[in-house]
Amino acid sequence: MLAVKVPKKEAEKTRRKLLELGVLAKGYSIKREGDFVLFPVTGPVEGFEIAEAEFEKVERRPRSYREVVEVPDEIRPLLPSSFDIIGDIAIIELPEELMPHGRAIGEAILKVHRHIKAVFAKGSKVEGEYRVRELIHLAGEKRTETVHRENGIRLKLDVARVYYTPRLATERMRIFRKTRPGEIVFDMFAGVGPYSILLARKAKLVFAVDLNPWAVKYLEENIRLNKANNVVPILGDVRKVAGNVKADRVVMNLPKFADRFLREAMLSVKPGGVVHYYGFGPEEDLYSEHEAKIKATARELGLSVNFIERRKVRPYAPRQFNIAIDFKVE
């Protein structure tokens, strides 16, 4: 096979050039001979020393578990194209027809994604006041505790005991960028602290409240893990905390029921402070219903609101979206 032969010190520069020219042969490993490196090429390349060499073939690793999993052809189109990865745990949503093949799907995910150590299927919707779901073990280790990394922080959690979604990492960074140094933040539904721990890097103080004892247990661990000592973890009903906190910024990440806590949010934000409200909305009219409730609550309290930003955060269900509305309270 044809090869380009160059001294070791020129190897990286040569590799980039061959890629740029489109002549680097794919599927073969690079060869080293003494002080020289040989690159497999598809033909002669002007300006380089050309030699003959034998190269070992490199087997291409599959990019998706769907390339290796064995299921009947008639249900193959039902295989999900994506799944959540939390730390070293994968959580996949499988239609009923695929559940009998759950183990094969789990093993395929482990084979393709070497950093994943356990695979679970969603066994129910997120439900209950703690917002958790049943998980069905498919393959790998039978554990649900892990450490997840996002936005430069580490979050220890148990995916079976607390609510957490990695799909809001970009949204959490958006709020971080809006947070100003020295602010006081009120995270009304903090969970294990993905907002609180991140915002603590800028804020003077973060009050982080959650009703789930397991969430607060992991929140306390994450405060230590990230040295976020300006986060104040509070176990309890946010209604009992609201009004006792006066914050520059309030985070309401409870999209299914956030509208029920608008009064508490507005009583807890300083004049001119910002509330980050989350909800679910139909594709044809994402924001109107939520904005009407926000305005009505403000009127009841003798306050006014100024809407700053509206955005679709992510798809939630067919023709339904998780939305965010940022507003100032005066």
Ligand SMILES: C[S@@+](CC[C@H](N)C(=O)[O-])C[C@H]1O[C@@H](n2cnc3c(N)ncnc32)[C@H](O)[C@@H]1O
Second form
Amino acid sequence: MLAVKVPKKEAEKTRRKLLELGVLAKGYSIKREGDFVLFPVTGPVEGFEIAEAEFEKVERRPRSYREVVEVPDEIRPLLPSSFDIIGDIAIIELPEELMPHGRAIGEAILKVHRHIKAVFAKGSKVEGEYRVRELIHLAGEKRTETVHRENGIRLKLDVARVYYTPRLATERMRIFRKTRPGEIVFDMFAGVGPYSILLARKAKLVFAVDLNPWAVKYLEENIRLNKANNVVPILGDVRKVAGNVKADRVVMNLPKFADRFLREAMLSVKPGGVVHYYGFGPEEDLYSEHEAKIKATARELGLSVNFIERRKVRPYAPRQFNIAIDFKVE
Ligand SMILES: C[S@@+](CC[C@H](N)C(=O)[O-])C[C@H]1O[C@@H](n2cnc3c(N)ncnc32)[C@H](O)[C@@H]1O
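One more: the block was the form predicted alone; return the form predicted together with this ligand.
Let's see the whole complex now, leading with the same chain.
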């Protein structure tokens, strides 16, 4: 095929020029010949020495498991375009029709994403007080413990025993940016500590509570792993702790039931302190119901609230969003 031949020292400049002109032939490797470099091109290029040469074909690595997985054509459109990666574990949500092909899908994910060592399918919704879901092993190691990196911290966790989603990383960073040095933070539903440990980088002290003994075991390990010695892990029901803590900032990351804990949150915040409330809301009216409950609880306690910000955090279900409301309690 046609080639542009240039001295070695001009290779990089030439490569950029050929790319810019859009004449570099794709799928072939560049060739060295003594003090010269040969570029495969799609046609003659003005201003360059043109030669004839044979080039080796380069295999393009597939970017998605969908390019390599073998499933019947009629169900191919159902293949999810994305999945969660927690540490070296992939968790994918498969429609029923694809479940019989779970193993092939898992193997394809392992093949394309070399850093993934185990693949699971979601076997249920997030359920119960601990907010965990069933997982179905599809391929790779039968292991559910991993270490995940997020916002510069390391989180060890067991994906089958505790709640954790990487999809809140941006939201957690947002709360980190709002946190001021020296603050006391109360993380009411701490899980393995993705908020607590991050906020501890700025706060003076973080009280981190969770009901799930596995979550608190990993939280304690993560405190050690990240040297976050200003995080105080507490195992138990937050109702027993609330009121004994007076915080500048309260995080209520239990969207399914946070409205049931508003009293506890308001009793645990200093005057002028901020509460980060999470909930789920229908697309047509995301915030009204939650804001009404917040106002009603404040009224009952003889307090007043000031809404600072409200936002969609992420889509949750069709026409449903995970939302956040930040409010000040006076
Ligand atoms: C949605 S998860 C959030 C965990 C963590 N904040 C995160 O972002 O990964 C909610 C957590 O609240 C805990 N939880 C539920 N009810 C609780 C209660 N009454 N007291 C303390 N923790 C509770 C669950 O065990 C679960 O770990």
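For the two forms, the rigid core is made up of the largest set of C-alpha atoms that agree within 1.5 Å on superposition. Keep in mind that this is a model prediction, so the values were computed, not measured. Numbering follows the first chain given and starts at 1.
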Task: Core-aligned C-alpha movement of residue 11 between the two forms reaching 2 Å - done: yes
Task: Core-aligned CA displacement of residue 54 at least 2 Å between the two forms - done: yes
